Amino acid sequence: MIEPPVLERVLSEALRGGGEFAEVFCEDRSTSSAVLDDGRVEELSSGRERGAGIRVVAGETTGFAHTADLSEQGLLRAAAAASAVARSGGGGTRTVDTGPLGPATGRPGPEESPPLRGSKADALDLLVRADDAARATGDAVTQVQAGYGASRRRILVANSDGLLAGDEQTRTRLSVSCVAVGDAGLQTGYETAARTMGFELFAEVSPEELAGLAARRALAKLSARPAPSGELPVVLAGGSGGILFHEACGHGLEADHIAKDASVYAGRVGEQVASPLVTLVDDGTVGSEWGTAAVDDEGRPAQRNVLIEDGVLTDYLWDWLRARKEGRVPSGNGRRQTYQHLPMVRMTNTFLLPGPDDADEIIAQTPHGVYVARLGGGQVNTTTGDFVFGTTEAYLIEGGRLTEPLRDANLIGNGPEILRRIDAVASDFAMTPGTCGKDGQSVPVGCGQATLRLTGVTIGGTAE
């Protein structure tokens, strides 16, 4: 992408004015996407973006400049701009956009690497198959939208500590959304498959099965009853509740929140913060999960980080900047959306380890409660740990059996309290992909857990 001698000269320019640390982050990203909405092609696009971000740290001030001009001259200008901002002092972070200054002249890679060789025709065929399968589940399915996306991201990171690292990340996803109409009005169902791999994903994932699952979720809600209100035991299906722990617990363990004392977990390393059944891990090396990569966006190797072990808080997640201030080693969690963004500490694949119990037995041993097969979006206050999450597929538990489907409702609670209320964890571990937003940046992440039971969660239902 950029030759090492050029990177060395750019880093020297960045440090020439007295900076303590300099970093060059280069990115070459190719994307393709397609959307089929009710049998019509609504989107069929591809794109490519290349550029570099240069960071300079001087004391408590960070200067950052980004450019789409990958010529040596363009990179040197960006380095000088970032250095000047860092030297201005005053603390904090300041960003300069120095591009585009002209046509990018860095060495491009091939337009498509082998993992992206699924053609536009192949992608459309997947979407048509998904559309047909969803509609075949029943006449009540009136609307179907299927979307395909693929990306190839090559990065190169060099810094003044002598680090030089790179990675190529290929990601592919397929999602299906269905609307069913009945006496209960409009009801929706959604399912997605996403992995850090190329078109070979579809040797493992069937568009028909994915679409059928989304459609059946929508159809089941047509006969759903209002969800109960109040505090009840909740059983989270394997893979379904990972997003809850990502949001309600994971963000509070990111070192920037800890440094600002904006986390309920600040200063609690070594304390019992969860049930002894809980071991929470963040691991960027897990197979082909959505948050997997060889290195993070600061060039540090991805690694396995145990955050809570047998209920005891053991550590936080670290990027380079926060680790430097605390005399720690980065944990491989410095991530950024694109070359135009500064890295910040972020999760990768975050999950609770499985336990010894049987998923069916956990349900059978719950006389009354709610079984959540799928959670939707939510929000959390990292300072207090309070959260609200929506359910998109849930069932009533009566007499240890799943009975009626429930309309969408909210789970309301507190992250640390929820961790303490886990009293059973099964062995049926599963992961789900997601997109994590933080401070205006979005990155792919994985979330996971086995079926587990919470002794009590407040349900914001509508049943009287």
Given for the second form:
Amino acid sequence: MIEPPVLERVLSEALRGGGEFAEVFCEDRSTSSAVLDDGRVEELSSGRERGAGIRVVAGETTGFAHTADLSEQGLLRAAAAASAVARSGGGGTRTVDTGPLGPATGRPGPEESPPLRGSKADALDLLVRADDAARATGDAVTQVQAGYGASRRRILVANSDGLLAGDEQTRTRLSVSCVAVGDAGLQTGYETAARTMGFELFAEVSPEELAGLAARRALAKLSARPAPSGELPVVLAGGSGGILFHEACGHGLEADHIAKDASVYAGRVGEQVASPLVTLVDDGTVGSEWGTAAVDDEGRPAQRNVLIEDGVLTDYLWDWLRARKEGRVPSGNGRRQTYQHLPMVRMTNTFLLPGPDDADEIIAQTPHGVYVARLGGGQVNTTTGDFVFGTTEAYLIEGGRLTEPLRDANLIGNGPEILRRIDAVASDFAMTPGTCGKDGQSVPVGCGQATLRLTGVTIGGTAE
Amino acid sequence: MTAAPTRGEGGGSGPDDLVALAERVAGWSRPGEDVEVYVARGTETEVRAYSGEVESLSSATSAGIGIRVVVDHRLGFAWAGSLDEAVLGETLDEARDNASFATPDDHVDLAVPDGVPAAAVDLWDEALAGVPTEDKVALALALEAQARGADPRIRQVDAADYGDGAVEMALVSTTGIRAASRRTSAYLSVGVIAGDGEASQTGGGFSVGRGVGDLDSDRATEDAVSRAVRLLGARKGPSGRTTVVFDRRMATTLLSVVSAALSGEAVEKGRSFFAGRIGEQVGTAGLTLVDDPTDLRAYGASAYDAEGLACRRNVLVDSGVLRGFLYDTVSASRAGTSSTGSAVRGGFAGTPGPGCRALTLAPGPEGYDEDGVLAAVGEGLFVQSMTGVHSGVNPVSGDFSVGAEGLLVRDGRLAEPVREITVASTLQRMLQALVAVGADVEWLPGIAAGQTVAVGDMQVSGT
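For comparison with the form predicted on its own, would you give the structure of this protein in the form predicted together with the partner chain?
Now the full complex is given, and it begins with the chain already shown.
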């Protein structure tokens, strides 16, 4: 994308007025998407964006500027701007020498990879197949929206510590959302498949199966009764979303919240914060999961980080800035949405390791409760630890058996309390993709878990 | 239909160079093809203060183009985050190529001028561009210091931000649309953590305006601090059916959720619980909903919609009776009606669709504010924050279930704080159970106004 000598000159310019650290992040992103809705291919869309974000750290202050101009002149102008804003922030000034950049790490793509095109016709074929399959599931399915999206993102990071790294990340996604109509009104069902790979995703994922799942979810809820209100045991299906750990503790283990004492997990490394059945890992290297990358957006190799081991808190997640203050090595968790954003501490693929129990047995041994087959999104207040997560497919458990379907509801709990209430974990592990939002930035993440039981969670339904 | 060009707007000159650029690109259209070119350019600054110092300062400019091409009722779209000469042609070619794959649909066409004049909506603060960076830094630092010192129970100010932006846009099409507008915005935003022994609670506050002169740091601080401090000692609340009072900020969120079901596109595609109910009583007599982006006080005020038609006042629900939906050109054609000038889009990388910009409830009796609504309700729950709105509210089925924090209402006043509870109903029932609407209208950031509302018969889950 940019030659090393140019990057070296840009970094020198960024530190000319003082500062301890400078970084250039270059990105070239192509996106392609198609939507089939109401039986028609409504919209094909393509986008292209490239540019660089430059940050300069002076004392406690980070100066940041970005530009869509990747010429040397454009980069030098952005470097001067980042340097000026770092100074006007009032941080200390100290000149440092920038040495030559080291050898490149990660997996920089070819110098000019072709823009993301793929075959539009092939993508549309997937959407038509999904639409047909969803409508064939039942006459009550009245509306289907199928969406395909692909993106290729080439990044290059260089910093004044001599780091030079790159990555080429291709992501592909297919989602289906259905509406079914019954006597009690409309209901919805949704399913998505998303991986860090190209069109070869569809050698593994069948659009028909995906659409069938979404349609059956909407149909099942037509006869659903209102979810219970109050505290009940809850069994979460393996791969039902994994969002539980993302919200109950993942965000609270991000070092930026820890540094500001804005997390219930601050100062608790070495303490038992969860049931001994809980071993939680964040790992950006797992196969082609949605949160996988060769390097993070600060150029650090992705790695496997054990956060909770047998219920004991072992570590937090770190980006460069927070790690520097603690005098330690970043954990490969510095991520940003685009070159127009500053990096911050983010999860990659966060998952609970599988346990010894049998999924069917867990249900059979639950006399009364709620079984959640699929979760929607969630949200947490890291300071109080209170979090919610929503169901999009759930059933009542009566006498150890799944009985009636339930309408959608949110569940609410407090992170450290809920993590202690896990009393069974099965071996049927699966990952799901998601989009994580923080401070206005969205990044792709993976979540994973096997079937597990919580001894009590508050369910926000409308039934008394 | 006449192709009278719409142009300019009150309060100064528009971005003439952007209009010229959009006209030039639209001029590259081929016979038999309609082209719409949307170009935008912006600058922004953001300062975050922490612990008496500047934590980060960002300064940026950006520009981009979004092109829609319609050939034989087939639509294609492409965008680019650049206005470089080489990029413009590539983007048009890509949009053209995309159009060739779409399913022909008689309802798909670009907007044509409809003769409705654009309101004079001045959203530009001339002084903003001249504010030195040092002054912006000083505002963020002062906000942080003010929040830190506001109450002895504030143990942390985890974010104190100043931000501003200026955006100019132009939209030109071969169907006769020619619109230009520009807007500035500025905000102060602060998040605090209050501590009382072991327990911590959080609160946030902000102040927004078109320029620095509109900002009120006292108000932002007071809001953040009182929200955090009054929750100290909160416990999980009791379960049961009760009346819920939503504060002004939460009411904005509620209206935004309801607005999704008022989209003509959602209605036409069978994704709204309002579909087929025009003329029916969908709410109490106190429910009158109007979307009026020509109201200058609205955060989402705008002269033009995202297809270049004039924004206008649309009455959606009148005294509880459903009267209409919001349409863009395509959804209106599908419904056999005309656009209500309600197209919105998420910048140059998004395509237009119908949506609200300035939804508001007709206010209750004069002087009816938060205290008045609480007094009228007597017993219930006051909600000051909600979580999981994206995961627990379904605008298609109407199911509503959210996490909440707030205070119990007893004898018409705020009593003990509660947390870790959920509040649930359906949107359909909530509209029929609207028991009070305040007159305390406040235009908050977003697509709807804030005013205290009370909804009866909601299920609260707690202990």
